[in-house]
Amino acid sequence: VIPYGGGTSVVGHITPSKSDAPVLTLSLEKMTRLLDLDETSRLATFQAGVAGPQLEEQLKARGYTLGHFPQSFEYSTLGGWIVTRSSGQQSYRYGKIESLFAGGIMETPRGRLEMKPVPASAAGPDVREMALGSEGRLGVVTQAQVRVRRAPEAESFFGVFFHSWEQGSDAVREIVQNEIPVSMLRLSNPLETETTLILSGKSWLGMADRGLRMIGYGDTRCLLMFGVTGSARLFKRTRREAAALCRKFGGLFVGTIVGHTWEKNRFLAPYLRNTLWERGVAIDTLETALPWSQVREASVAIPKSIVDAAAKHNERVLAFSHLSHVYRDGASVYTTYLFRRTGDPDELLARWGTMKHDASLTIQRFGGTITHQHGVGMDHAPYLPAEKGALGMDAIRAVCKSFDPDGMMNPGKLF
């Protein structure tokens, strides 16, 4: 049995096992209601089945929003987040997937389970953590409460330029430290801030190009996108702030217009990657977080093991990084790598196979997570014993089978 909720995984989350046995796929598609609204307690109750863009409609019609926003918002639904534990574009706001869960019910094989939405527990173990991450492995969760905020006063995304990535990270690192309250921080590579200055075809690109070497940012320039929400004393007091620490580090600030680009296509790229492929060209993405110590090091060296690896098939790879979500004790690395494809599914399947190898071996040998956000799936099984633990994934299974004895829910998952 595989949950199906708006079908935007990237890692085989809904891939059936390789199985004589039959397969049946359970779709939520119709599980989208707003069941309840405790305005007192700012708690949401849905059925687990809705996507982002009903979620959110429905919550604004009311003066609220939950502020999840991945970038497959439009049909990921909030069963999927949980059960992945899905980070948000401006999560650093509104908290990941984790934070915002705060009960709901899950139909298992064993039967139901229900997750009182407490603001804090003692009482042992928290279930509501087994459902987090299950990736259907335990059951199906039909419906979800989450902690919801008035929607802000005011929003907007802001651009800076940096001469490189060592003092760009710095500033973003330093922002986080300081607990300047920006809704987003996303610090792109050179080369990634290359390619979405072309990919924007503003017809003011070349003169800004220019303007911007004048002055001394050049070919190892970042660009930093940082946003800011919520009341207006708060914007303004938070912008202000964002930007002089950023100057501090030879960051020139260039206001919104950057920032509004990015915000009208910010869920554009999944619609990018079938245009690419029917013009022979693949792509694909994978993502880990480190502690600040490793973020510099790793954040050249995983884009370096994908572009190796290629090499090996005598092919060439367009690779590039940004910092997605920041931590006070780290950051998450997001990879996005461009390939030719071949017209032998076979040979396309090894080549990215020893691309996706290279680089979770080389976010391994960093200490970093093999996923962030994207979940585990089947591409990321492989890679989970080294990070959990024997014992660890003893655990993993016990509880599963606690909850699925006959191993029936969406198997060839996690383990």
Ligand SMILES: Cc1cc2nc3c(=O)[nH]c(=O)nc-3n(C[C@H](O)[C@H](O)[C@H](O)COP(=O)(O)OP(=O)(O)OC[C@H]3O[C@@H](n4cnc5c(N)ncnc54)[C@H](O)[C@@H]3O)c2cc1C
The other form holds:
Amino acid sequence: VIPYGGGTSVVGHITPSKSDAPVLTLSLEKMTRLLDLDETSRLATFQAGVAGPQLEEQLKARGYTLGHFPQSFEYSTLGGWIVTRSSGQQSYRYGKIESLFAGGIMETPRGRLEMKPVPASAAGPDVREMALGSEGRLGVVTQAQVRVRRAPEAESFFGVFFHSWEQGSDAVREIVQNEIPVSMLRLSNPLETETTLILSGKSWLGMADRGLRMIGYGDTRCLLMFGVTGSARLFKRTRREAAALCRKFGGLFVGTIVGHTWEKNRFLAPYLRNTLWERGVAIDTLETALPWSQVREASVAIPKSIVDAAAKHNERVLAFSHLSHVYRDGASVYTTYLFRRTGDPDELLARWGTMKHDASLTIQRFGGTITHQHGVGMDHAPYLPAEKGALGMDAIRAVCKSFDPDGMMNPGKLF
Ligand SMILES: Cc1cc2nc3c(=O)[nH]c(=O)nc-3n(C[C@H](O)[C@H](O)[C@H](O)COP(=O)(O)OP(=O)(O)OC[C@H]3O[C@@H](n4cnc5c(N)ncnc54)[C@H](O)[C@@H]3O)c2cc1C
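Mind sharing the form predicted in complex with the named molecule? What's above is the form predicted on its own.
First the chain shown before, then all remaining chains and molecules of the complex.
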């Protein structure tokens, strides 16, 4: 039985594993309703098949927001977010889904698991933690309570250019560690910065490029996008403080020009995949999270490992990274890579396999997690034992067995 939310998994969560057993895909498409809004506690109860826009629309009508905006927002669902430990683009303000998920119901082969929406608890291990990241292996999340907030009064996204990746990443770390309450931070490395600028398609780009170069923001420049969200009073102060801190690290504040374009296209970039595919180019992404002490080196080594892996097949690849989802102790490094599509699918899969494997080993070498937000599915399963250890894997298997003794729920995912 494979629970199916929006079908946006990028790591093989909903692909049946090789077996002769019949497969039942269970769609949650019709389970989209807001069942209850407890305004005093700011807890909303939704059916778990609700997709991003349906969820936000229902909350907006009552003046609230969840604030969970993954790039797959248009299609991905609340249930999918919970069981894959998803992260929205403004997770710095709203938190990952782990902190938004308060409780709910999971129907398992052994019966119903009710997870009480208490704000905190010391009552031993928390069963809600078992639902998070369960990837359909324990049962079907049918309802979830989520922590909502009043819709913000103001929101904008601003751009800052830095001379180098080093200066940019130091500025981002300082913003976070000084607890300046921005809602999003996304720092692109030089190659991603160039790609972003070109894709913006703006007519003034050539002039802006020459101007930036004249004042020293040349080939190594990096673009930071930061978001400010909240009350009108806090908005001004936060923007001022973040911009001032960026200037300390050589940042050039360029206002909302680039940020506005990003905001307009924030969920649209993935549509490029199909166009690129038709034009003979494949694209994939991978991501991790590491402590700050590893971030700078790892964010260079990961794309490099992909380039080197492609060279083993005598191929060239365009690989670039950005920092996003930042924390006081570290950040997520997100890498995009584009490579030539061959006519032979086996050859293409082999190329992709080499790049993915070498990048995954590099992530492990730096002590990063194999995934910050996409989950494990089938693609990351081979790397999970190194992260969890033998005892950890035994415990995960035991939990699955206890909810699903016959192993009928989404087999082949996680392990
Ligand atoms: C273009 C693109 C951009 C993306 N951007 C982001 C991003 O910014 N942040 C991020 O975190 N992820 C992102 N993802 C990955 C993906 O959107 C997330 O993993 C998302 O949480 C999956 O939700 P879904 O509803 O589509 O789940 P599906 O893909 O349908 O399923 C994923 C897994 O969850 C299980 N499942 C789904 N619903 C339930 C349920 N109700 N009960 C039990 N199990 C269930 C499935 O069995 C499967 O194992 C992106 C994907 C794409 C294609």
